[in-house]
Amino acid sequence: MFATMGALGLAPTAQAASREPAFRAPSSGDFHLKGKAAAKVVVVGGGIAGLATAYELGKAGYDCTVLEARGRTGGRNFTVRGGDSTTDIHGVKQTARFSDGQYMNAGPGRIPQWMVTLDYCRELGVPIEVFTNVNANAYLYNEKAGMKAPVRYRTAKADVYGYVAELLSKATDKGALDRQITADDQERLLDFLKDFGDIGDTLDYTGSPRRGYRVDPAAAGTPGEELGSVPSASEVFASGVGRYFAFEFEYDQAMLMFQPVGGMDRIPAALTRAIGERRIRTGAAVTEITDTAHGVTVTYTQSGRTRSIEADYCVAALPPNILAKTAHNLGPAVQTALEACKPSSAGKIGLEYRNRWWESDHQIYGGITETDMDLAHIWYPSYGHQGRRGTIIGYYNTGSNADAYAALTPREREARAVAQGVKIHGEKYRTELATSFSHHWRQTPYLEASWHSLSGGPDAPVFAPLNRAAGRVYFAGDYLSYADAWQHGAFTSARKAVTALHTRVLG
């Protein structure tokens, strides 16, 4: 019956509701029903996955106690605003001087829409707004591949769709595909690409008004005058600026995304209310996990100070690479895999701007611009269109170009993501530049990594110790799932946590 009332639309098929295993939360009645008792743990990790444990536990009144070694809860979820300051583990200081309303997501600064965190999100009551991550009107540039000048996205993409239209539609026409598909699905394909690529019954691409215009269609009078000096398909594909259109396209990056309104911890924000700040130490530094036959024994320093806590379990969610440096006694093959996770890197600068000159001057209203250039990313903000101020994420980079950042002075970095800028954009990337502040995690204490890379994947055999409890010690993190590096692998790991250490409770 409810099948057939989901085919007729009348209640959720099991297709739509399989984005991922069900989760049931913990409640207080499943203790009556078992005649059992909630149980007291210890989670180590102030992050979206220590946060999100202590808050499903909470439902079912296991008493919690959450560590961060960190002065704020959030984990790598980091929005700074102006006044904030960091320490580096290389003792350098920056204090964020942003504008009343300005503010950079220093680590993750979208949701896409099919993950939990925007359940959480709802069930919070954290207000969320489009971000805005493909814009027609943002620019490519590649330098290293020889371009003079950066082109609008809307139009490489007109360009490079219209010569692969036209490539293919005269190989179709010129019988090459004979042998692949039928007459008929040839047909097909020509009227697909026609307007795949809009080269019209001649199959010749010329350009098209897809490019945008020199001079906007108005009233009348002003048909508009389209963007003239077609490049050669030669001249496109040695560009390279085709490569960046599969980003669209894939699942954890297409449009709709979102954040929270007004930064995005607003997120950990509403978690730590939730679960209650009385049961968050924050400034407190694990430095000892031992199981024991009965339980858990915690030992951090907090102030100066040497303490511990004992809880029936813990939920290790701290960095696994803090966790390798981290004295315990959970095993060897704990320690193998917790190594096994190699910590990436990657870093951000937020540009704060006296005007909102890419709005007003390139009509450019969120969205990222791509590069070859090191700075590889310049993010537009997805908030305060047409506003006095702006702030750009100047450069969004990984790896050696987060290194090779990390390894310069706050200064350095301004001035070399703002060098790279003026390609781009001209002098006003330089002349109305207000302030900046740059982020690096590989350089943040307690953290020291934007996300993980594990060889074969969480499911590899040598991760196996970490998706199943060592004595009483369960592990959670991003890294732990098939979404590391997004606030939804930390809602689902901890949530798997959850599970486990609930129905082992229950008996």
Ligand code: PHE
Given for the second form:
Amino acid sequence: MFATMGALGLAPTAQAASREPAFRAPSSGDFHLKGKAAAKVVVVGGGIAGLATAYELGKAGYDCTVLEARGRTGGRNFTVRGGDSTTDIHGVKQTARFSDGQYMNAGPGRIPQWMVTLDYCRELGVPIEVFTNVNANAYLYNEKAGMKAPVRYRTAKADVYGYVAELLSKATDKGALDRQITADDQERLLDFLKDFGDIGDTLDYTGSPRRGYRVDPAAAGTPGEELGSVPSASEVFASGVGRYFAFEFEYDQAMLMFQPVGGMDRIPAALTRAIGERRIRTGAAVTEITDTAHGVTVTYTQSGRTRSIEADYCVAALPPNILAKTAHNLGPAVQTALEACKPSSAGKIGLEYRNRWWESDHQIYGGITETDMDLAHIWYPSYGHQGRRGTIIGYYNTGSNADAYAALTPREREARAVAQGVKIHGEKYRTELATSFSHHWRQTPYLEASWHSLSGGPDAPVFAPLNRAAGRVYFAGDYLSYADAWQHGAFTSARKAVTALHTRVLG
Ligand code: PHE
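Return one more block: the form predicted together with phenylalanine (PHE), after the form predicted on its own shown previously.
Below, the chain from earlier opens the complete complex, with every other chain and molecule after it.
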């Protein structure tokens, strides 16, 4: 009856619920039909791709061992809490002094609704909450463009949309679109623009309550006082604030977005539990991968000792720039492909404050302030609202901006980020600061990259050797996906490797 209701459109159908590409997890039942048995698999790398591989293969009873070079699983999915320490490739050690309940996601921090990452959260029982990616009350500040003070998103949007609407409507009114659209459509366009830009029948943009208020509307007798001094069209365009508005149109950045409650590392923690700790060796840095005619030998060091493990198959789920430096016999085409994956830089600093002045003084509850300074983005926390303390991401930057901060000591990074933040938020940005922790992926041992750029995309011919097995070795990672720098890329790449391996084992 349910199926019939579905056909009539009265109930959701399986078709409506399922999205491409479909994935069917291996199951032990698959073997009964074929008379085959699950194989032994060594997974190199305990990041999201490696964990997802062991997790999915584990559903069919594969005997998986995960080798993770670092002291914990998760890879770039790293949540920093008080007491956590890192040592970078130059030997610089930091220990986080965050208070109880405060954390920063040093790697992934936001998840769009369409990504399979949320399906894994559901399956693994990881609770999620909204991550606020855009906030009308957050600021825009383009210092290099000559802005004297930060402006709220809502104000900038009202002004940019207002002037765009004015200019386009006047052009339409003067007949500039006569060849493009009919008179009827011009009327419809004008109606839309008047509404979109809040321009009156004169088609002049003269400001709008959408910009915000100096005195907010309140009880009778207090109608509110709008923000004054509307900038000219020239000033608005020269400020460059409009460049930030397309961000929220992106398929991977549009609201709503989500985060696990309590920190992004709830995902690798849940995967680690599901796989079983006994199957995961941390502190195990792989030194050699050898494909033999009948299996794979993986050599690694752990606690100063050299060990090796034999398996039927290997899934190499470590960063391509690290694998490129690891001894292997997978052939020159594999090596060329690995070397063609170019590592990128990104860094973040967490700034813990003694109070949540951005909420109480600025009415900003989450979201992102955008700047043209080298801190790039300031993220306000999407958790713990109206609590006592709070932790801001004081910079999230990439490329040369990240490299510039990485070259500084942790103290210098804090000083530079704070000096810039003061320009937006005033002295509390400095005086209320309790502690900070900075993290840079290009300088992180066993990763040495925030993500990778693959010229021509993962299906360019040079990368073909990584998209199939090299003997008994499969490759997985976000870099081999169209969602690089997203956990979704790691999960879907792992699923692809798992499906190929399982299909082969089933014969
Ligand atoms: N996923 C990361 C982020 O959201 C990196 C990234 C940024 C990837 C923008 C694609 C686009 O910040």
